[in-house]
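Presented as structure tokens, the chain that follows is alone, the form predicted on its own.
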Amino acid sequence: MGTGLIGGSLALASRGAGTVGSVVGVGRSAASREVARAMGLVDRTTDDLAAGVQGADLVVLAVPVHEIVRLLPEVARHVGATCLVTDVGSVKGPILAAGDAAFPDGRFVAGHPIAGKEQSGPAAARADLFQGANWILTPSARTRAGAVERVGAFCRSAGANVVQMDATWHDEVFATVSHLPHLVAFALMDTVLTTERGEERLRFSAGGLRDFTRVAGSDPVMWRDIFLMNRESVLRVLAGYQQALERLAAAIRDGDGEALTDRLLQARAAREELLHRS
């Protein structure tokens, strides 16, 4: 379900790998459904959930995180007894709980592909989006081992590396490495705009601001939902970020060039290591 960047890319990748017989896109936007059909992402589309999942072997919920939680009980009412269900949400704790409640027989496998870009919608879909990317699965004690194996094989067929992780730890990790950077990028743009003559200042910006705030081009509604669903973890890492800013502010305020240099060198070394691992 969902024919945007992630759902559309997964449809392209799985069709290209020959791992699916038929792909049905379910979505409310008639325009998105039309683009998905025109691009060959799906065999057919519908805005009717019951019709879309009828006879499915696998349902992938590629919609915003709050929609995943809302839709899971509805999906459970309409799929067959052997259909597996997974999702692509970047917050796992609440989604896993909702999935276990909707599928107490363990047919729901919570997942999160670590792939994407700031563009959204079916027109942004790419068949190679998941090549070499990590795809995290966060099964619970209730999740069937066979379901995890089948969903994992499906993810690998799209080119991804499958990693299993505890859902609580997942949400802590991604609050730090994904949710916080997006929040900071949005906040930085907001800071510039609300500064005196902010629009004029923006006209003089170059690569630094543009590169740093790239992810602020992402869907604001999607990220609003992620920040709120992962509220506690996001607030913890945000407090740590505020402390880091205060340490830098203190060094500048005190004219402590040595302390400032130490912080900058440490950050640069970490950044270089990140690029090397990538």
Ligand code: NAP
Second form
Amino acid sequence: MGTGLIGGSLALASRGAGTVGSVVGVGRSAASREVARAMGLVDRTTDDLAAGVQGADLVVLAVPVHEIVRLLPEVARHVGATCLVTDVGSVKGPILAAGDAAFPDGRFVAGHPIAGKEQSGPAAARADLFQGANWILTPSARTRAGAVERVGAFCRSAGANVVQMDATWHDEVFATVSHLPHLVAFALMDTVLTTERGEERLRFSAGGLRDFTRVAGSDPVMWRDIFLMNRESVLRVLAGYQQALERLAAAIRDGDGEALTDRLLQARAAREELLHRS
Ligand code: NAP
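Given the form predicted on its own above, I would also like to look at the protein as it appears in the form predicted together with the named molecule.
Time for the whole complex; same chain goes first.
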């Protein structure tokens, strides 16, 4: 369900790998369904959830995170007794809880592919999006081991490495390494624009601002939902970031070059380590 960047890419990858018989794209807008068909992402499309999931072996929810929570009970009403259900949402705790409630027999496997880009919609789909990417599964005590195994095999067939993680820890980690950077990029663009004569300042910006704010080109509605759904963790890491900014501001205010250099050296070393690892 959802034939955008992630759903469309997964459909392409699994059709390419030959791991699926027929892929039905369930979507709300006629325009997206038309693009998904024209690009050959799916075998057919429908806007009717019940008809779309009927007879399915696997349903993948690839819509914004609040929609995943809303749709899970509806999917449960229409799928057969052996159908597995998974999702790709960027926040896991509330989705896992909703999935376990909708599928008390443990057929829901919560997932999150660590792949993407700032473009969205079916036209941005790519068959190799998940090649070499981590795909995190966050099973609960209720989730059936066999369901995790089969969903994991499906993710691997799209080119991903499957990693298992506790859902609460997932949300804390991704608040730090993904949600905070997106929030900061949106805030930075907002700051530049709302500063006096912001438009004029922007005209002189070079690669630094563009590189730093690349992810502020992402879909605002999708990110609004992620920030709201992962509220506690996002607010916690945001408070840590505000403290880091305050430490830098204090060093600048005090003219404390030594403290400032220490912080910058430490940050640069952490970034070099990050690049080295990836
Ligand atoms: P996308 O390209 O915008 O696609 C979203 C899909 O969901 C589209 O098919 C869209 O249908 C449908 N949709 C949007 N709003 C909806 C609503 N209110 N009700 C029903 N359907 C709706 O987004 P995406 O990047 O594929 O993201 C999908 C999921 O993947 C999200 O949960 C996100 O957290 C997760 N994810 C994203 C990334 C990333 O980098 N983008 C990475 C990992 C995980 P229409 O086209 O008809 O509107």
